[in-house]
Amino acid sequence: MEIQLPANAKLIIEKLRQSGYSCYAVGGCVRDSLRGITPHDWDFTTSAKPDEIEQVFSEYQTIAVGKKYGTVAVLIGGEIFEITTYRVDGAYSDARHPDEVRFSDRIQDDLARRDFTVNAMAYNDEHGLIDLYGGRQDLSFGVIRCVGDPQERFSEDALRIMRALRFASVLGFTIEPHTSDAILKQRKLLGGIASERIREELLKLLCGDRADFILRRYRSVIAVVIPELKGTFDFEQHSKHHNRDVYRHIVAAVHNVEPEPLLRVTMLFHDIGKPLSQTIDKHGVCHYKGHQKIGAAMTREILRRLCMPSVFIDEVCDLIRWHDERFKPDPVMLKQYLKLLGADAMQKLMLVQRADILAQSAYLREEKLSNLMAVSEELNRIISAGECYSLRQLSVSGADLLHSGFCTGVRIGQILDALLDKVIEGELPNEKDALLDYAKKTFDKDA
């Protein structure tokens, strides 16, 4: 397949070539463009030194974003391109960065240093496809391969074993078995990275479309970063609603539910509360009361080590905490929890709860499955009629309170707190002269 290089990617390559330098489209972006999807950026690496990059591209503005490495930025268009030396890596004291670089002339050593052979691919129109390593060929197979020998690859920056993972998820890749026996034997490493470097690889393995083939696979590799996690291998349930341990039983509810970050992170921990919860009864049949609210005090403090969003953390160990809840299509019921929780977060649980009950047994399965979708049926009928569960859809607020006399402060709160709770029980209309007129019979304006 030919490489369609975009107007400014020719633009780079070409004003270098002009200037006396060879440079070339490299990594992922020539990856993709093989695989026939559009790289969402293009890197490029030159035989130009750093300074000499910034000259070329002068009368552009530039950012020196890893000079030392080599790396200049040039921002043409709106859009900044990334263009690195040719190098070769000194050694990796630290398994993450090379001590010293030296810069090269030969694009033969700048891709001998990569990765993964799919990503050690580079490309201009001038010599076409440079591929030295066979990346073309383990790219129509499918297959993740190190450059070279996978351990020292990998004791070279240990955030590749994330990668691999990563990218054997998210492409739908096999890791051949040298690249695969190496990550396991060299796994804890992981152990020296950056808990943000370590994020942003879970964040995308877990949201490939391999990551429960992968998280089974590699379950040795995810303990190193999420130790909490190991108390889950092999957990027998004991329990006619489930047939799997409680870790093949969480990555069935992760490969259940969507795509997106928060669903996904919140199946990973959603019963990681459980081995601590266990409790049996006389019949050996075991029970995990409180597990979600455990689940939800361990998943904060891991989510915090990984240095996740406060808001991001939040919004999971809500869904934990209530992931067990068991709704019903109550209109009254479900208002109550729409007040509690919001609607953008009810609809989440929704998701959550199915991808629960489809990783369970069969037992009971479509009976609940058949509630779920009646709760949520339920549900967004309420929020599409616009029925009122929250303080913001009343039609009196606190300054109608005061208007009308009511003292200021906390009782003001608790009085529409109170409104609120009669409309949703269906004791009261949302209409404001009817709200008002009760709470002045029902309140003490001076309390």
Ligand code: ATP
The other form holds:
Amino acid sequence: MEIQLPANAKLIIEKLRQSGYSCYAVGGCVRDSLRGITPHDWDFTTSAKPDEIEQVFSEYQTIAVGKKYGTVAVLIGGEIFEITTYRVDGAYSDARHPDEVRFSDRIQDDLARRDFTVNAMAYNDEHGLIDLYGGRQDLSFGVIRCVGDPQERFSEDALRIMRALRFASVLGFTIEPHTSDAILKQRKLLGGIASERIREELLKLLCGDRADFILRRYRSVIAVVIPELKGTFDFEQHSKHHNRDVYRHIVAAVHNVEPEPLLRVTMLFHDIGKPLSQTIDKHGVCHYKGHQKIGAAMTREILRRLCMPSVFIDEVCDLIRWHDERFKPDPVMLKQYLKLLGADAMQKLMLVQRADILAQSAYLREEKLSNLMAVSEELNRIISAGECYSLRQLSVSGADLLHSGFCTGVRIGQILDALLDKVIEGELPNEKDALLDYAKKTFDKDA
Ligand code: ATP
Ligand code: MG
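Shown: the form predicted alone; wanted: the form predicted in complex with the ligand:
Once more the chain from above appears, this time first in line as the rest of the complex follows.
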């Protein structure tokens, strides 16, 4: 697989070359090109210093995204390209940047500071592939290996521990033994890393093809970031519905949903409340009453700590709160839930429940799945038929009630809610006249 630089990448390298500087495409774009995947962006490394980069691209719009760290972004044809001066890094302690950097004239220095061999390759058409650490071979064998001494590299910047797991999960690679040992030995250093940095890597890790393998193999690392998960490790369920301990069940469920952050995070935490809610009946069978609620509360704490956006937290916690609800393919029941949670959350709940069932034992699996299928079909029918389950769809509005003589806002809200319930239960048609008639007959205007 040869690297095809897009026209704008060639232009960047050529312009710098004409001004007497060397420049290469570097990092993720080289790695992905060699894997036969179109890079999502192109980054460059150059001997030019930030001011010099700005000068070379003076006819373009440039953004000093991190000039102190050597990075200037250039806008070409509506696309942003980051160009960074060759540098030697000190220790990293903040969000994305090392504490001190030294610029260099040598591409070798720049490649030496990079995290893994597969990320430490550079390319331009003039010099071809610069691969000082065997990155190409590691790529073809599917190996994540530190550039240099793994113990040192992880102690310089412990986020690299999460990055190693992330790349292994996303690329489906194995982690080279010395790198793996260093990860396990130095995992506690992750405790000192900013939550925002961890969050990004964790979400990517969870959405990788091999997230299941990484979550099992490196669970002690995951436990540094999310200690609350420890309670699920080896926690036997003693129930016919399960043939795995809670953590293994969780991981299998993660694997059973689409690689999308919301669903993967939901599955990772859906049963986190189980160890705290276990009771044993006289037959020795275990029950987990209330684990959904406990789990949702624990998850809220964890996701807050990881600085996840609050809308995302609310969505995940709703899904966890209701993940074990026993739905029936009954239109009234489903419309009540649609009223409570909305169509989007209900449809996502179907995916969550499917993933959960498929990660359970074979006991009653067919029954569970066929019920879920019927529920899901009924749900889709209600939604696509536009049947009424929300105030938005109700044929009567607050303004209509106001015109009919009802006054206070609170009262109007209560009446609308009661009318919606009647429509959902099939006791009233969703028609304005009928609803207003009923309201006038039933509710006291002066109350
Ligand atoms: P992708 O963008 O596809 O997620 P990437 O490899 O481009 O993957 P980035 O986070 O964009 O990852 O980083 C760009 C490059 O910078 C990496 O390929 C690597 O060479 C280097 N790099 C990033 N973070 C670190 C780090 N913490 N330590 C050392 N090198 C790093
Ligand atoms: Mg990148």
